[in-house]
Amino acid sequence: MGLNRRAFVLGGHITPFIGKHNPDFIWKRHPDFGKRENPTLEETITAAVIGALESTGTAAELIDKAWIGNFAGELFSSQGHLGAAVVGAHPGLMYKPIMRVEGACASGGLAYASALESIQAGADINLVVGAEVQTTVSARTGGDYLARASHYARQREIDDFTFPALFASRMKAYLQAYDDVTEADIGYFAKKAYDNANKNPLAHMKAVQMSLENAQAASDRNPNFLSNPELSPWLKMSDCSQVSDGGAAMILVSEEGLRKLGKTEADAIEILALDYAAGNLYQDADPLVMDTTAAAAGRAYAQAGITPGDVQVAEVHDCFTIAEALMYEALGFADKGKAVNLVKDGVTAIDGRLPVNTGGGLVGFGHPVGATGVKQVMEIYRQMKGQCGDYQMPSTPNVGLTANMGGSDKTVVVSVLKNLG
């Protein structure tokens, strides 16, 4: 989108991302099972909103508009109508114009885009929220719910776990097309994700270790789990993002918004560009490319006046390890079939030339669907402001990129961000 008014991310808040195998998550093997319960969707939204307001020193009464990204609250939590739920987080939000935005796993990114468009239209202080609670049902039921992000009528029966099957198909195509890339090579993506998550106290998989050997081949500890016999050999548990609960929220402001809040540009990061694109849900594209991502990224680069080589930190949508590889190529970080070289050579490690998913990405940090697009922006903000603790980059980045994807490259939001001090 064209930006006629400067816009900034002032900061925000990320809740812990939790789920199975996280020590803070209550499940049947947890010693507190039956004594405590995990945060509800309502509690998660409230924690994210209050955290964002308090961390940025923003009075709720000063919010002009707000958006919440959420994919499947009606299914996982029996709760829709989430714009009004945001009001429940703080009395100062009463009667504000607030709405929910849905775009599958890009719901948070679209909420972010909506807030930016509102700033272009004249608003000065906007709140963006993303939240999802997905651990309320069994894995198979959850897989059915998440399959609504595909073309359900056509793709649901591919496997009990529709989305892992769709990306297993991409993995199969990729490894068969590029003879010099192996399953063992793809394991480097999972290893990086878990290593980064182990340094991140907010990460779902913060306490789970992943050896390179385990990530590189299927085993009893890391099984192929799909029931579709043609696709099962091509995806392991370690290749998958986490079924997580969590939320994130942030404050977007104009130059006038900074002034109203008594802040300076040094307190913020600037949004240089944002674009979003949608593909055709009813047609399958080339499994070797992410055309929708490339379209959104190309426009965002042009708006920002930069090239892929100018990006110094990135948050990309690694719902599966193969998605991270394809994201590298769609975003112009690597040529086709060459994405694995970046991760194997350490280019995208925290101390590399282009750190990607420093907090663990969706595989390690977790993937509460509606929260992911907001969390990505906050992770860039936190890196630029030196707030990442043990996973802080050794040098402060000046240009960052986020790429949030819904479905199998069907809705994509890409933004370019600049550090201002």
Given for the second form:
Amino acid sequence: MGLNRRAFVLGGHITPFIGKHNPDFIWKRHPDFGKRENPTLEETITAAVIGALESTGTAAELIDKAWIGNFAGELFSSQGHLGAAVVGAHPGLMYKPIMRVEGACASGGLAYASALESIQAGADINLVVGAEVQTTVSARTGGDYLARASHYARQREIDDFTFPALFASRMKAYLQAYDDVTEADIGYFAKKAYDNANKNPLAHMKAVQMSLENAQAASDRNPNFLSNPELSPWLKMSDCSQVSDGGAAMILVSEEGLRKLGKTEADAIEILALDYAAGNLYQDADPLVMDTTAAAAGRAYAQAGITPGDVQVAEVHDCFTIAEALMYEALGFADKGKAVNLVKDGVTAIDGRLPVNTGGGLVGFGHPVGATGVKQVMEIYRQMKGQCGDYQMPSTPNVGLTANMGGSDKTVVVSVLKNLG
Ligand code: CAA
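Given the form predicted alone above, I would also like to look at the protein as it appears in the form predicted together with acetoacetyl-coenzyme A.
Everything in the complex follows now, all chains and molecules, and the chain you saw is the first one.
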């Protein structure tokens, strides 16, 4: 989308992402089990909204419009109609124009895109929310719910864990196509994700250590868990993003919105470009490429007037380790079949030339699906404003990119962001 009005991310809030293996997640062996419960979807939305309003000093009454990205509240929490749920976060939002958008795991990215389009149409101060609570059911039942983001009638039966299986098939194709890339090479993606998450207090996997050896081969501690015998050998637990609960929210403003809030460009980061693309849900993708990602990215680069070489920090949708590899290639960071070199050589490490997923990505930070696309933008904001604590990049980045994906490369939102001071 070409921008006719300048637009900025003024800041926002990310709640802790929690779930199994996180010390703050309440389950039957947690000392607080029976005494307190994990935040509900309602509480997660409220925490994200209030955090974003407070951290940016935005009065709820000044919000022009709001969007919430959520994939499957009806299934995980028996709750839909989430536009009106946002109003529940603050009385100042009463009767505001607010809607929920859905695009599978790109729901948050689409909420962001919608808010930007509304700024292009004249709004000045918009609220963007993303939230998902998924731990209300077992991972296996959750796998069925998440399978609604695939072509359910045709792809559900691949495995109980449909999405892990869809990406196992990409892993299989990739490792078979490129003889010089091994399962052990892919392990570097998981190792980076967990190392970064270990430095991030908000990350789902903040307390789980992952050795390179563990990430590189299946074992009792890191099993192949699919039941589909053709796909099972190609995916381990460590290759997967997490079943997480969490939310994120941010304030998008026009130049006039900055003025209304008494802020300057130095308080914000600018959205240089944003585009989104949809592929055909009913067709099998080429497992070796992410064409929908490439389409959205190509348009976003053109609008921003930059090339992949100009990107200094990126948040890419690593729902599985192989997805991070394919994203590097679709975004033009690496040639086809060469993505592993970037992670093995440390190029995409926090202190590398192009840090990717500095807070741990979907594998380490976690993946509350509707929140992810909003969290990615906030992570770029936080790196650009020096707010990342132990995982802060050594030099402040000026140009950042986000790539949020729904399904197996079926809905993709790419944006380019610039630091203004
Ligand atoms: N040996 C063999 N099998 C084992 C095992 C072992 N040691 N341990 C576990 N398993 C198997 C079991 O079959 C188990 O299922 P049951 O308990 O129901 O029998 C299964 O693995 C899962 O085990 P757990 O429930 O103990 O594992 P978990 O809760 O830690 O979950 C995970 C691990 C299954 C990998 C889970 O984290 C997961 O599903 N991750 C992926 C989430 C996902 O797909 N998100 C969407 C990404 S796709 C996207 O982003 C785009 C979009 O639009 C959807």
